[in-house]
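In structure tokens, one chain follows: the form predicted alone.
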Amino acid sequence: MTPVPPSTLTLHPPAKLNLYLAVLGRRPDGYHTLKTLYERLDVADELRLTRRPAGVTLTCSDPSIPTDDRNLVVRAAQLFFQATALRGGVEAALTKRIPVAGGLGGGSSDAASTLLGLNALCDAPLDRARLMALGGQLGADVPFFVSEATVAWGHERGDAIVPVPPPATPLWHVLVNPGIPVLTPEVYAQFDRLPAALTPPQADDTLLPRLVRTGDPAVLAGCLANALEPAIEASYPAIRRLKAVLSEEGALGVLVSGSGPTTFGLVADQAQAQALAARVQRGQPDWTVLVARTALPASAQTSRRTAGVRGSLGRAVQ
């Protein structure tokens, strides 16, 4: 007997970091050509999808987030049904835990999980490549999340995904969001006005992933790079102070993720991450501070799995 697809799924769309980001030029479509190294994190939203006879509806735990077709979950669902020509709809319930508009890809991840979840609920009419192509229509980060890779290069707009081997053990980070609104178009416009000399050197396609997989975090810390940082700091001076705080409190390496404002400190292990997060939070009670680690594939999980790390500190969005 053929299994009947479930009518409800609960998914956990993860956050991401950009461990490296270079901007290589402008594209004819107005976007920038990027080269970035994505890392999937264990900080995640929760998304419940329930099939309905018709229509797409969304509820969200965060009242500041729109629940109409301005939301990528709604747009992803509409795009899925349009692409498959399937009848039906979905009721989506989103619980936000990833800081909103923080450079951690929360909205893109929610959209990717919507595509993956609906595909499962509808007996998998689309293959992974088609889902990734749909994701690219929604945003440059969406295909990375659809790929379900732990670590991957992103080329072109960041949407041409080349997975690389995940770390042998998770990387540990302290994520800090100062709560300031950062406008991505403004950051790129500022970047276009900067001298080309500020662009970081090209990362080796094999060296950086090898450091991620097996290297000492202290060595990897020296390879973190984000071409957008000078533009972000020029428009948002508070980011410079945030980076200084993380460095002064003992982070091995500090970097803004994507276009910000979330900034992360790479540390050696869980104990150092939790201690650093506590120190930063005591000194800056208005900042959102999270401890996060690489979200390794189930096959790579070890006894180092921990409970209560996710969102355990600071003003994390619940």
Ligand code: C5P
Second form
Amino acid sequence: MTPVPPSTLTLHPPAKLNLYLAVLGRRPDGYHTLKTLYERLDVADELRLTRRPAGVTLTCSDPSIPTDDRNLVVRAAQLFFQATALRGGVEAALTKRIPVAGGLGGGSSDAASTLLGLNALCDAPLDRARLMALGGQLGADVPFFVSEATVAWGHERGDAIVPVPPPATPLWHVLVNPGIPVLTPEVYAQFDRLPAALTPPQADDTLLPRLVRTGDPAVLAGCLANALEPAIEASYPAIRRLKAVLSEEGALGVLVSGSGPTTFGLVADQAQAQALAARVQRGQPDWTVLVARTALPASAQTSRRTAGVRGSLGRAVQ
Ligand code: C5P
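The block above covers the form predicted alone; next, return the form predicted in complex with ligand C5P.
So here's everything in the complex, that chain up top.
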């Protein structure tokens, strides 16, 4: 008997960090050519999708987030039905846990989970390559999340994904979001105004993934880099202080993720992460401070309301 696709799915769209981000050039479409190393984290939103005969609706736990077609979940659902020419709709309920507009890819990840979830709910009409291409129409970070890789290079706009082996044991991070709203296009515009900001191409592509794989955080810390940092710091000087606090509190390496403002400290292990996070939070009660680790494939979990879902669709928050 053919398995019946489920009518409801609950997914856990994960956050990401950029352990490395080089800007190699500017493109005619207004984007920049990147070379970035993404890491998938165990901090995640929750997205519940229920199939409906028609229409796309969204509710969200955060009242500051629009729920109309400015929201990437709504746009992803519309794009999915348009691309598949399937008749149908979806009711989406989003619980936000990833800091919004923070450089952690929350909106992009919600969009990716919408594509993956709808594909599962509709008996998998699209393969992963097609879903990644659709994701690329929604945002440069979306294909990474659709790939469900744990660690991957992002080339071109950050949307040409090449997975690399995940670390043998998770990397531990303390994430700090100072609550400053940062607009990604403004960070790139500021980047363009800074002199000689483009990153020279690196000859050796293998060192960083090797360090991620073997997982000595002290050595990896020396290789963290984000070419957007000077642009972010020029527009938001508070980031410098945030970085200094994380370093003074003992992080092995400190970096702004993506276009910021979320900044992370790479630490040796869980105990150090929790102690450091507690100290930072005590000193700065207004900041959002989170402990996050690599979402390794072994921790993959999907909440299955009914039978018939194939593949891994989300990672549970640990
Ligand atoms: O694709 P996404 O919506 O994430 O990008 C937001 C903005 O960030 C783009 O409109 C562009 O200004 C900038 N960007 C860029 N180059 C990239 C990614 C993003 O210039 N590779």
